[in-house]
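One chain comes next, on its own, written as structure tokens: the form predicted alone.
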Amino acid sequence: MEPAEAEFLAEKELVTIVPNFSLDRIHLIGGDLGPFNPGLPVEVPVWLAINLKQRQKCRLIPPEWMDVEKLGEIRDQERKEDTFTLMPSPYYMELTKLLLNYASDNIPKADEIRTLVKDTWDTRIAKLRLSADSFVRQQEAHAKLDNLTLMEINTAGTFLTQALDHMYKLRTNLQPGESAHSQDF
């Protein structure tokens, strides 16, 4: 899966906006949205929030977790723990990127938030690399991926599958006494 595909999935997450227009309920395949009334908060998918924000039709309210204090606690806990901690959103990285790119004027302390999320990401990716290295060195057969997000799995997935494939090929070529002619009749 490409990062763009993970971002596409993240765009389905709901965020709160405060519209500056009136519109009755919208009936879409994914469900009904609205009604939209000026000044009254309403939850919409990220893709719609970004579209309305670009057209200056709303103000975006950042998710509850997108707060400097909360993100600082998350970063600190991630640094303390040996295992991966539960993130506030399965798409925390994608949502941060999208919301800060398109609505940073609606997000207090946007630069600090960007830094905290990047620090958390870097810590988690470093843990993931160490885990993958240990996994390969110990020649494990399976791994537990609790609390990893889709983007994090995709980041390490290609490397890890290639490494395991190479290890498998090396092991099968080094097995003594086995015939290399398994396809012969």
Given for the second form:
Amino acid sequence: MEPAEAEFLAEKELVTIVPNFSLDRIHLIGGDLGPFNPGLPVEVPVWLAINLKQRQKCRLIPPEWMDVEKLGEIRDQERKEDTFTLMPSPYYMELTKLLLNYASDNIPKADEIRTLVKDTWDTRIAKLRLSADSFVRQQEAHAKLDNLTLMEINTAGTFLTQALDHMYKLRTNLQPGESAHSQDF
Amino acid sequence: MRYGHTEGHTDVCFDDAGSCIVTCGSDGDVRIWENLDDDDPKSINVGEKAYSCALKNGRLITAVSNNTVQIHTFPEGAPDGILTRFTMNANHVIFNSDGTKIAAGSSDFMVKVVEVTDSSKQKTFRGHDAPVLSLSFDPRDVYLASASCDGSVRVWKIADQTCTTSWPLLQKCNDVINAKSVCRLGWQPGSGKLLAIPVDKVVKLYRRETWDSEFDLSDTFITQPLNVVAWSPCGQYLAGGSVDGSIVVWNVETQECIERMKHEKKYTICGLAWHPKYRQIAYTDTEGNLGLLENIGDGNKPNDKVTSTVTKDYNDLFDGEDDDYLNGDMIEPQSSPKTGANEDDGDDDDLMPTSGHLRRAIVDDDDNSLDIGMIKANSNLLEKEDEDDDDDQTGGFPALPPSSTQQPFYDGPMPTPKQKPFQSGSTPAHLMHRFMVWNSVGIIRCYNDEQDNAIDIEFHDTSIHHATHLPNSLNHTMADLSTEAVLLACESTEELASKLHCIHFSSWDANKEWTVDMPKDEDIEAICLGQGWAACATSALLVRVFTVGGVQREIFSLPGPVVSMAGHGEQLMIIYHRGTGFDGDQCLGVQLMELGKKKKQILHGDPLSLTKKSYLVWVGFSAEGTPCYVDSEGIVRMLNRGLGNSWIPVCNTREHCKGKSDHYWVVGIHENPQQLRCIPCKGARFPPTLPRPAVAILSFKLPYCQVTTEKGQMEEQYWRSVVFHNHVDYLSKNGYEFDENAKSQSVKEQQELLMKLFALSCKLEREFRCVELADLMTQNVVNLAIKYASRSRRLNLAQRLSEMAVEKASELAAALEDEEEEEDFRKHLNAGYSNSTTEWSRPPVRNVQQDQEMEDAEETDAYEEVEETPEVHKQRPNPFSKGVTSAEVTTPKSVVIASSSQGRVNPFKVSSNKKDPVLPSTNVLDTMSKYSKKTSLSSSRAVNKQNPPVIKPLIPKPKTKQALAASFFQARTPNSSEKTVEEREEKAGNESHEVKVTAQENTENKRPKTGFQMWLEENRANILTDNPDLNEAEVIKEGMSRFRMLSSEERMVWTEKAKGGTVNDLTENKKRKHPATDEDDVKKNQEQKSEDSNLSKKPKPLDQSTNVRLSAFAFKQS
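What's the form predicted together with the partner chain like, now that we've got the form predicted alone?
Zooming out: every chain and molecule, the one shown earlier first.
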């Protein structure tokens, strides 16, 4: 899966916005949205929030976890533990990127948040690499990783599976190669 | 009383000259107050927490949380070293009488006496088994008394540090915070003859050397343990402060009580200090407030009478003792101002105003929740007194003595300072960044810092206007915002008059702004905007109304100083002070007027109900235009126009708060949907401007009893629905547009709740209650109720209900007749007048879904029914109401009644329907809830096709969606092709051409002729010859009146005829129907659509799906 696809999925997450226009309930395939009252917070999917934000039709209220203090704790926790910790949102990376890109003016301390999330992400990716490494080294048959988010799986997944395939081929080729060699004798 | 420190233990003392008050508190600051009004006291930070302080000879010693006792210079506040240290913090520090030594008692059970000049000379007193609470130096420096948490009070000899005596007087406890009382004991100044110890509710006095209990001082006024005692400097008076905030002063010699005072908030008094010269006591409480009690024992003479009448118990105490008192030592401090008049005159300005026997009261708890208006009010009050004071003095008298003899001792309710005018939705004006208004239109913020003095206007809905930034050069403090304009106002300054400034952004000309100056000495105090007008209330008790373009309009006087104003549409609401409130209550009045074409006053200065000891914090209108207000206790009240314009509490925002100091700051109220929009404020009364607060929505809840039970809950819901839809009636009465749909929805909701309540009462065998509930129902729901009652075999109940239904119907009809006789006629004409008594038995309430599915069964049903009992139906409109005579039924009038109120089902009729196997006792609610759910879920026609809920005991009998037509009294002929008849009816009912045109079946539709129609056909010619120039409608009208003049027998005959005819001759029917009735109907309907719309069963539903239409209809009121 492409990162873009993961991001697309993340856009279904709900965020709260404060619209500055008035609109009755709108009926969409995915469910009803609204009604939109100016000044009154309402929950909408990220894609709509971003769209409205770009048209300056709303003010975004950042998700509860998108807060310097909370993210600091999460980062520290992530660094402290060897395993993966549970993230506040399964799409934390995508949401951070999307919301900070399009609505950073509504998010207090946007830069700090970006750094914190990036730190957390780096820590987790490092852990992931480490565990992939030990997985390959110890020639394990299976491994279980909890609390990984979709985006993280995708960064490692494609490469890892292909690499494992190649390694498998190389290993299996070893024997037929030997036997072929022996035939020469 | 005023805020001094953050909450926690505090201590207070005067400096040697009495020129300032020194307090310390748990915020670690020592504050030096010039007087009680000193808004900028000097603060010395001495540590993290200060437990106790003492001041003598320019040295300030404090016991602080780092377990030391420190010295600071006074008044500079420079640190001057540490006197001693403990292993725990000291709880009390005191000076001896000459200021050479201090004593400190600590939580590590030790007491130390240290020489101030040489801290190496320490004496330690060991013996207490628990933290030491309080200490007192013997004025002769021989003994030291200490009280401790171990329950003992000990007297130590200072010289050899031995315990001289010990009394087990107090309750044992393990720590200072758990001690019931801090037991600040005191040695009588001067001789040191007596040691006063507060023990529970009395003060015990022990004699020096003998250590015998000499006597007790007590008073019935004291209901809680005493915390503190303090001797007056002369040693003649003793003041005691209790944990519930009472302060009592005794004359020790006579043991009489000369002063009683109650802390208005009943906080625990933890510090008491006498002024060294005057009869004043400064006190502090555990919430950090500082207060001053003045003119102790004033008016003792007149008081004699007052108190003796009030409390007879004291008669003996006051007997002839007054002279004694007046000659006592207390005179000395009084007369000292005389001797040193010059010096004191100067002092007096700094000192607390001493005239007037008054206790200051400011209602505030902490910094944030502090109500600025109040403080201002109070300081104004004080300023005035200062002036009075000066007058007194220029009169040649020192302040104290004259007033002391003239002022009667008054112990009654104390007047509350009047709350200052405010703008709803604004935060206090002293803030640098504040909201000037936050309402449903937008937000106005005001910035007033070094760089900028500006106003930011922002609209929730950017389509109204874009955000604006204005310089605030005039220093506007008030603002209001509507969809048309922004209104700003400022108070007058020395050069400039008070100004009203309006930015009329919706104006179509080039001049968007106007300004009006108030006359000299008239300050704007409150402003508001309505639709097309603006108003301001001024300090001259005037309300000035302007058009939004700036033309001056009405002007009128207010009965009292304004508190706040609000506008909505053409309504103007003004809250003002009706008088003086007492004991923390405000005394407010409200005026509500309409400034539209018809100017009228709706509320004429009625008293405004506020929660006890609260003040007004928000006043405004709901989005629908109903006046509302909120008090400081968080109760939201709304005008109930349905109950003689009374106020009903609709929400308690404090119930939603998590913390004790959390509040909700109301910004708007909506009735439909029911929303209370407010901003949650953690630990504050109002939000900061940054970070930008988010609006939360609270639901309303009327304070009904037992809302945890099903019954209470439904009652609450019902009445809430009623209250929150009062605005619909108001709007319709005043010719505003309103949402028909919402109205019918609410009626339906209410009737559903009633029906549920009815079913509940039925279950609980509360038949009387059932009847009471039925009384609230509309006609058609009563029918449902009758049905329910009969199905659940409550015949008595059913009988009573049907009687009631008939009564109701006749009342309704009478009312209708009175109001709109005309319309009645037409309606009946449309419907086909002769229709029939059989219709009586048709239940008008339909559950659409069920109806659809049940149609087949029902049809047979109905058919059978009519076949079986045709005469009965004719004769008796309601099988239950045996008392109703057939004559009555058959009179045209009663037919009219029936028509307007719709027919009624035969409640006894047990449906022979095989599809309907459910027991009669099944709950009607099941069907109802399913029904409503479905309608709300989807408005698609497909829903109609769904299977009906299984339970149908109460399903209204053979009702079809067309049943609405029953209101037009179509004869329901027992007809095998009933379905087509129904189609016809639907058409008529819908009053819709489209339906008619599109309905294929139309051609085969048979319309039963009514008796009247037949009669009319025969007599049309007659009418036309009599009045040749009549048009069709008038012909029918005329026909109607003629038909009515026939005797009931004759009409019966026609009715019979009509029936026979339809049954026997369908084809004829068909032929006739088209030219005559059908077209007539349609025409009539069109003509009278407007008039009929509220009477007819059916709203115009063209753009709605059937389902919605039908559901709306199902509970529609007749």
